[in-house]
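The chain below stands alone, shown as structure tokens; this is the form predicted alone.
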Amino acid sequence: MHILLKKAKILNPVSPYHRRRLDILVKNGIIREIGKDLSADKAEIITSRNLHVSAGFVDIGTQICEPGYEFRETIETIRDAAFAGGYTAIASLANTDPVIQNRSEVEFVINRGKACGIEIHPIGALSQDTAGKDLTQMMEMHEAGAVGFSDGRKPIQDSGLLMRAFLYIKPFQGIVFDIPYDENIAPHGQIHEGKVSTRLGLEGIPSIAEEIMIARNLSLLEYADSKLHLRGISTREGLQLIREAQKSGLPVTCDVSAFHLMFSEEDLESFDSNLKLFPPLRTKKDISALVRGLKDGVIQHIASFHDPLEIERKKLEFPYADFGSLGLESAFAMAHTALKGKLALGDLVHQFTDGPRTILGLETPVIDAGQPANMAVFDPDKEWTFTDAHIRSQSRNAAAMGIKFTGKVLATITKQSYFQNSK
């Protein structure tokens, strides 16, 4: 298939023509010419007022379903709700059944994704069965392709498995990922512990339950001599942590949510259960302490905290819905919607591009005559409005659902696939 891509500026630091807007001319998955006024016969052209191009998006921390609960989501509707969202890449967490701990269940998800068209970067658990005790064979799942280690949803609770953690994976440079929350703290909570829960007589989230797993991973980290990624950090105390934790040098990096950039606590009095998030939506405070890490480069990654439920787990009174919301379909456009006079695109296009990127030790796509295809293909002014038709993924729970964005993912194109937003 021929793509012409006409008058997109080019927003690619690794590219020779980095912000420059020129046409961009795809022949079966290769970019075969750059330049102005560029014309090919039966090319599907794609063209935008404000149009934009970059290398395609990367997500840390995609929940895929796939094995064992393939009901909520499959491999190729994962795909599909990627491309949707701009991503050619997700590194996947390892909450599935089985749990994904040995070489074969990594290569299992690594070839699946290959064989549907996009790039699926396994993070292995990090105990057994994500069970919180006993390590797996990290060495094992490293050689396989892994890119990290981590529990996925459940929070590293046991602080010795941690820090041996830290310490099996520093032959290899490895990684561990985890989400920072005492579960002994509030076991039963259900939103962020305030004014807004007290008003809604909900059981709170206090923000010292992150905080306080925050200081811990970091103080095991300056022990072990590690590397950590944190992921989903909502408080701005928490973030003030890690800023003066790399100010002194450790090997610790950081995502955020585009859920907590868009929606604050205030936006739960509807009690709509698709909002019911983890880690909780925190205060307005919460929200300018995270842009101001955007800013300062604390904050590497902007994430969408895709996870698919069926509709038994969350159209449900709200404490008794499930913690999650569809994300890989929305995040750019709802943080593009957050932040919009606070950063700059190039800054908020990093975040979703070279920063998960070099969190993940992988190289960033150049956008260059010769090269295969790997690109996101967007209008940042383009108005929108997130409807049911918008879900490709097999699971409905989406937050975003009715909300009106601006910022749209026309497109995403691959050496293999090609994926345009026709609604």
The other form holds:
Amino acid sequence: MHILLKKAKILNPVSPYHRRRLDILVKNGIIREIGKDLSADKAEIITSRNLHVSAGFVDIGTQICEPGYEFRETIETIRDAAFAGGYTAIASLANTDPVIQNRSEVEFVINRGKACGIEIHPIGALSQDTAGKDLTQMMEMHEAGAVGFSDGRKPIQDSGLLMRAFLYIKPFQGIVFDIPYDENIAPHGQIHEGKVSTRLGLEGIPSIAEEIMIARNLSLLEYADSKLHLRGISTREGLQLIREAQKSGLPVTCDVSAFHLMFSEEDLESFDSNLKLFPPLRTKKDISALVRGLKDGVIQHIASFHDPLEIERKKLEFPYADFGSLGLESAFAMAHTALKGKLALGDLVHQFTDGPRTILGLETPVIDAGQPANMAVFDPDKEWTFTDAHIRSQSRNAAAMGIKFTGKVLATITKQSYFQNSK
Amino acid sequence: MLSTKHVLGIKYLTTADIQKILETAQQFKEVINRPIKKVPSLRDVTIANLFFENSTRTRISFELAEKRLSADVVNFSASSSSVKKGETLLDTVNNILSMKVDMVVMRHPSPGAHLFLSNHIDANIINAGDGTHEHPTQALLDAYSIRERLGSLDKKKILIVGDIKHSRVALSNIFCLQKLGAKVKVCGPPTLIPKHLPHLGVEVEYDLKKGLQWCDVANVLRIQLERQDIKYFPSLREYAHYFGVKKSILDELTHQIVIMHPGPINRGVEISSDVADSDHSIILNQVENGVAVRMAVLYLLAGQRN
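Form predicted in complex with the partner chain, following the form predicted alone:
Now the complete complex, all chains and molecules, led by this one.
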């Protein structure tokens, strides 16, 4: 198949054509030519008023549901959701059934991804069955291709376990991924503790539930001299702790979800269970701090926090609904809309491309003639409203539903696949 | 007429709505004190009382209000229903509505359950308590009772004592009293007071005697042991000692205050018997006014159906 991108601005710092607006011709998954006024017979032509192209996006912490929860999502449907959002690679979580915690399960995920045409880099379980007690066989998983270790959506509570994990992965420069969150502060917490939780009578989750665990994780990291990536930072004070740790030279990175840049606790007045997210949506002050963190480089990745859930777990009274939302299809548009005028487009794209690849130790694909295609194609000016029709996942729990976005992913191109979003 | 189709909470009502309900309640209070207490206002209206949580007085109060307005009434309680068999709220309610029910009075353990329901069904919904969120008719009857005793709520000082954190009555009272011009303080152990309550314009007082000295009315809340799976205070003994309203404290005050309680009372814990039964107390007036206020709410909402 031949694809011709017309007048696309290339945002790919490793490319000789970085920041130039040119035509790109892709033939059978390989970039054949980059130049002005290219033409090709029988090529699928992609045009848009302000067409941009970057390396394919990468998401850290995507909840895959296969094996075990295929009624929520299969690898095929998560591939479609990823392509719809511009992603060509995801680093998946281990909370499947069985849990991804040994060589064969890691290989299964990688191979299923390959078979479906999407790069999956599994983050293996840190504790057996993600029960938070005993270490998994991390050396073997590392050999099989696991990019790191985490109990996924379960924050690590046991300090001793985390300390041993940090130590155990040192020989191969492994990395721990953790959502910093103390479960004992508000065991039945529903939303951020603040003005809105008080008005709504919903049990609040104070910011300190995150801050305490960031402080603990950083202390353990310093002690063990290992590597840590903190997922889903949502609080101003928490981010400040990470900033200080980075300044002191600790090898810690962090990400923020696109949801936490767009929504605040104030959006929960309607008890919309699609906005019941973990970590909880915080305040507008926290959003401002997160934006600052993106600008000064403390945050290196905007993650989708894609977490498919069946309708029976979401279309419920708020306290009964599960935490989580789909994210792959909307994360870029959501982040772009939330950050418009606050963060340069190149810096935003970095958060979806080079940022996560650096954390995972992956090389950024080069947009150059002769290279295999691995590209996200988007128009940052395109306005659209997210509807059910934009969901490619098998589930329907989208926090983005009904939101008007500026910036849309138009197509995703890899060596094997070409995906075009409907207009 | 009210500005809203449902009564989901005080925060969704305007001050004019509240005034209208209180004025209408006054007329119904006169009605229920007549020898013939029944009026035909809701003759063709079918009301389902859906109680997904235990209730005695609110349920009887609503049922009496409905019957005195000549509505047809069906009762449902979660303990004897298909909810136990795993049916969802939406399915349960839709099944009942298929039998042509016009209004739903619901108590539910989840905050926001009524708002959730109102997005999916057509009937008028009245919130009879949703978890730790709101209990609007209780706040309305409390406001009515204070007004009846003190003439007006404007600039009156109301102290709410007890478990504020787990109380829908406290939250609805705060919204309602503030809308009617009263000042509200809360008093209780800090573990039972939401940290961010001052955001709602409410002051916090930890010293019960100081709080009682400040107020015109003390609304004493029940300790909601059933909502506490964590220990928020060490013992009922210590609670009663520091936060129980006792006659000895009232005797020390320089002015007489009005004592309220939404019931049911834990005598000897949050309130002593000699206070509950004293002439300070308007606890039984609250119960009587509850019927009149609920009649007013039902009547005003039903009026919108035509």
